[in-house]
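Heads up, the chain below is alone and in the form predicted alone; it's given as structure tokens.
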Amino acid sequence: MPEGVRNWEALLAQGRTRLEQAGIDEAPIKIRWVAAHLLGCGLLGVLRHLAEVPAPGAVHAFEAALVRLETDEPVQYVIGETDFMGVRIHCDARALIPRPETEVLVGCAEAFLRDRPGTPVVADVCTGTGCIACALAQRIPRARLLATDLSPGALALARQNARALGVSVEFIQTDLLDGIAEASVDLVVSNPPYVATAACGRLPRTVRDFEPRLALDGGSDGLRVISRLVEEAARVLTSGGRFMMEIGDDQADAALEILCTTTPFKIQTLRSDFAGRARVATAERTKR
């Protein structure tokens, strides 16, 4: 760092310009971020370190951290963590990093198995950082959690906050619902991949560049993994079993479609996001 840096205030004022100067979009939160973690505290407790003096290892790391903001990584990849319902979940570019939208997909998962009597089964789909199975087992102990990801390394992260947290997830490593058996769970949820493969490239640099694009791309009308899952779901959903899955903010009406004509669902409702958008589709497995 620059010499005559005496406190965190200077070290955050130096940051901030280094980030702007890069062209980095939301520079100050994403330096408070760097600092929270360093600090070992929420975004609004650095405020009450401003006048202390970093040691030089937490200088150290700050710039480390800058120098991988420079380059547009995600600010939750640089410190290795992010807040998903009220918890910390480790997070680096082996999967997604949690988004509040899926957060309204846990609610209305927790919702359905609240009413749900004895030990309901549920399948997380793309389990990607395990942030979804991990939330609902805390939620409701007494489910059966399995959660699924094609891919070794986000299965590995998953197992990894699932430890953190305390919580028991079956984890398994395969194609959607494959080797689930029929008529054996209560509740499919998922954040499938669902970005149309042309539209991946036109993504945020800190989104197309950084995370993963096996579970970014979901084909080329972003509808390729969804058509399978939910036709695997409707394979091994009970009857009266519930279907929940996250969408893009534009295929409301592909989502209903794909679930009314061509499977045994009946919709349920559209989830809006914070922001007023359609984003989690929930549909019920009708009488077999």
Ligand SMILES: C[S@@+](CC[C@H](N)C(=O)[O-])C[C@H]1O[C@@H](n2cnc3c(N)ncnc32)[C@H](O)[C@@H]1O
Given for the second form:
Amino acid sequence: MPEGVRNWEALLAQGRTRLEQAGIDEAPIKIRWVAAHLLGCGLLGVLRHLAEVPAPGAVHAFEAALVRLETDEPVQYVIGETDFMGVRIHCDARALIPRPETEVLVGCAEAFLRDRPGTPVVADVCTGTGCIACALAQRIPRARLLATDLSPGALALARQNARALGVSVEFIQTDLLDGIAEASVDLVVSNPPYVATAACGRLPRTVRDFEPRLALDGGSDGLRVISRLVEEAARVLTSGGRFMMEIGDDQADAALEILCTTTPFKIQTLRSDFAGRARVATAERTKR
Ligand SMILES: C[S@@+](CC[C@H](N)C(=O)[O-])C[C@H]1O[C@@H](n2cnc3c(N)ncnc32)[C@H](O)[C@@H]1O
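Given the form predicted alone, corresponding form predicted in complex with this ligand:
In what comes next, the whole complex appears, and the chain from above leads the way.
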């Protein structure tokens, strides 16, 4: 290879060194992720291209990505996408990056909807990128999907995701379930902000400095949005309807207490994430 010309292997090695020198965690996987994005292949597919010399445009794009990664910007924002439930979700700073634990929530919602005949009405509250609503619309096309968020930027991104996936979701800018009629929804599903305000400042820099504060901050005890959401869900759900919510890994007791003591819910399950921590609470709306 002529001097000064770098193949993908050299580019990846240099990128990795630069990120490690900048103190960035998980440098090898982030570098590989960028390369996969530029090559249009999967993470393993990158290995097949190591000996190739990338086009100048790809080298330029790779360098630009490195500059952003060196600031600890999340790789999903840098490449503009992530994988959620096996589909591509566009990501940028307008909304939280979809997390693997949220796939557990979608799994619970999907199982409930499969047993619900007709056209169940689903409200995805705090929709962000729209990942939950889009995944459910894809899996259960007969359902009617409503999705709400306070943030106009997040809703614009969510609409873009629904269009790209060819699914039908009604996006609504509102506070939680404001404006949704009483007893009109069969399933309320939500991943609300649940980090205590003080803890937001202690999150890793890659989260704290880049993901929207509105998506994270759950108030002084982390339960402020959750408490309001539980009340609102009780209002809009039909008798026998379901409420499914993602919670923080230390919030199981508090969430159960909110659900049991003040509202007409019967707890169904607490489901764990892939690391075995209780992360999804599901409850049934009792008869009115
Ligand atoms: C934790 S993120 C979840 C995003 C997405 N559902 C996911 O699972 O990746 C929470 C979202 O709630 C929105 N949000 C915060 N407070 C809200 C409120 N009072 N009403 C509606 N949406 C709200 C934020 O804008 C953010 O998009």
